[in-house]
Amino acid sequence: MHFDYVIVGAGFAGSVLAERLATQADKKILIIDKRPHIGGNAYDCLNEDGILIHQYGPHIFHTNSPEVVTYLSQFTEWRPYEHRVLASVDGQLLPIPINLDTVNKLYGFSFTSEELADYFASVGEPVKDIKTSEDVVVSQVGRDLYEKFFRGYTRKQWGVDPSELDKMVTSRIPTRTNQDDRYFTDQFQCMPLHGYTKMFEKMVAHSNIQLMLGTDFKQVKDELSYDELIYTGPVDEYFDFCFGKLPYRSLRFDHQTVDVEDYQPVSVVNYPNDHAYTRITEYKKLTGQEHPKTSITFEYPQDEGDPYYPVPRPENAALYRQYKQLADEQKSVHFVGRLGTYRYYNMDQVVAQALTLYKKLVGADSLQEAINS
């Protein structure tokens, strides 16, 4: 059978493009994925105890893009959810990102917001040229808070000291002088009411879309007939690692069911200092599911395994630029998504990137037109 598009990867990027091209442009699509399921890293499922878990760690949806919400709302209802994270520091569970309550509880202060701003100004170490993740935090909140909340966590997560990591890693985490303890401040914060996998199932449920799961594209590509390729896998793998391997950090997940109804006060607790794992997630607090037991996951960062996080260091960016040059030269091949473009994207950013590529492929004038076409 001949396909208009073969799409490698059934995560957000691949599924959005498949849905748009199939339903709006009447294209014949084949989606191929190495894994035995759709949804990519956002895949969720019921465990053996009937608790809905995120197989690859917590995925919290948040965005400031009305277009992305409008688009995804075609495939799911939403459950309002504002993400709150606590960090285990010095025997206390304290709000992260650092805010007024974090500092007051940690040190026994009773600062006002204005006094906290003055305190940060007094303990922050001036950094003339902010280049690294350490520079970002130390300049904002000083060395003690950096050591307690950031350094250990970042070293576990990335396998290198924050002084060796690009500033973008810790720039993503704000510091607040008020009591806002939400992890994100986006306009839209919610979870798919029935889970991510149900949403993906609706996206790809079309007669123009065929799925080939549990399949390596490289093993079957010579047998396929198609006009264009959309590739959401690792860009270095596509080119047989000809310039060398792009570094990623991976994760090992230890999923456990606990015979209690409630395990921790919030869905995610970070452990920056005391354990090999970085955080514990309790899924019922994300999904709103009621169950007499609860499911938790311990996350252990590692180098080997599925690629999750591109490692933001200058030498890695330089290596990616070599691959990007090759990618740009490919006719009828489009690279998209976190792995295809070697960038850390949130889920909404991947959806927007995929809609933008669809817009380009069909000649739509705007993102709104790409959604409503």
Second form
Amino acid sequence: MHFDYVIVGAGFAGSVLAERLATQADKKILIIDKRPHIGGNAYDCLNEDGILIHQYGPHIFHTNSPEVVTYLSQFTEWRPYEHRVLASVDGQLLPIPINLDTVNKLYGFSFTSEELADYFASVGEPVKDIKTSEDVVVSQVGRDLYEKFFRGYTRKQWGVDPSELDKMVTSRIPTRTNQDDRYFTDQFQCMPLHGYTKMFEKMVAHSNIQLMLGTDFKQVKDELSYDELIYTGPVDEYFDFCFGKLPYRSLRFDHQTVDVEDYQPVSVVNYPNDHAYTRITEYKKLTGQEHPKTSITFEYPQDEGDPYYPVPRPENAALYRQYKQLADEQKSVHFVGRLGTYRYYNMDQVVAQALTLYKKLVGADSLQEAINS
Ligand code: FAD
Ligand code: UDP
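Requested next: the structure of the form predicted together with uridine-5'-diphosphate (UDP) (the form predicted on its own having been shown above).
After this comes the whole thing, all chains and molecules, with the earlier chain placed first.
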């Protein structure tokens, strides 16, 4: 059979494009994924105890883009959820992002917000040109808070010191002088009411879309007949690593079910300094599910394994630019998504990127038009 588009990857990038092209432009689509399921890294499923878990670590949806919310709301209802994270530091569980309560509890102070702002100004180390992930934090909150909350976590998570990582990594985490303990401040923060996988099932349920799961594109590409290719896997792999390997950081997920109803006070607890794992997630606190047992996941960062995180460092950005140039020369191959464009993107950013590519493919004038067309 001949397809208008073959799409490699059934995650957000691939599924959004398949849905748009099939339902709005009447294109015949084949989605291929080497995993045995749709959803990419956002895949969730019931485990053997019937508890909904995220197979590839905690996925919390948050965005400031009304277009992305409008688009995804066609495929799911939402459960309001504001993410809160505690970090285990010096024997206490303290709010992260660092806020007024974090500092007062850690040091036994009773600062007001104004006093905390003065304190940050006194301990923050002036950095002329903020370039690295160390610069960002040390300049805002000083060395002690940096060491306690960021240095160890970042070294574990990325395998390099924050001084060797682009500033965008730790810039994801703000510093606050008030008591706001939410991880995100985005206008829209919700979880898909019945989970991510149910949402993906609705996106790809169309007679123009065929799925080929558990199949590596490399193994079948010569047998396929199609006009255009949309590729959401690692861009360096597509080009047989011709300029060398782009580094990705991986994780090992240790999923466990424990025979208690309630394991920890919030859905995610970070361990910046102790243990080989970075964080423990308790899913029922994300999903709202009630169950006499509870499921948790420990995340152990590692180099080898599925590519989860592009590593934001100047030399990696330079290497990616070489691949990007080659990618731009392929007129009937389109690279998109976190791996396809080597970007540390959240889910909403990937959805927006995919809608933008759709718009380009069909010549729509705006994101709104891409959604409504
Ligand atoms: P993926 O979801 O990675 O999909 C790519 C797919 O391509 C994969 O399924 C892969 O199997 C397939 N593939 C690759 N190569 C081939 C091949 N050769 N043949 C066939 N198939 C192939 N974002 C948030 O907004 N909030 C969060 O809380 C959040 N938490 C995260 C936690 C973790 C641990 C991780 C790793 C990511 C998190 N993200 C979060 C980011 C989010 O996962 C991504 O933004 C999003 O899933 C990217 O979608 P994608 O389609 O680009 O890529
Ligand atoms: N980070 C940290 N300590 C924390 C939380 C985050 O040092 O308690 C740093 C770390 O480098 C991490 C980055 O901030 O990789 C971004 O954190 P985020 O929670 O956004 O990571 P993700 O959910 O993408 O893994």
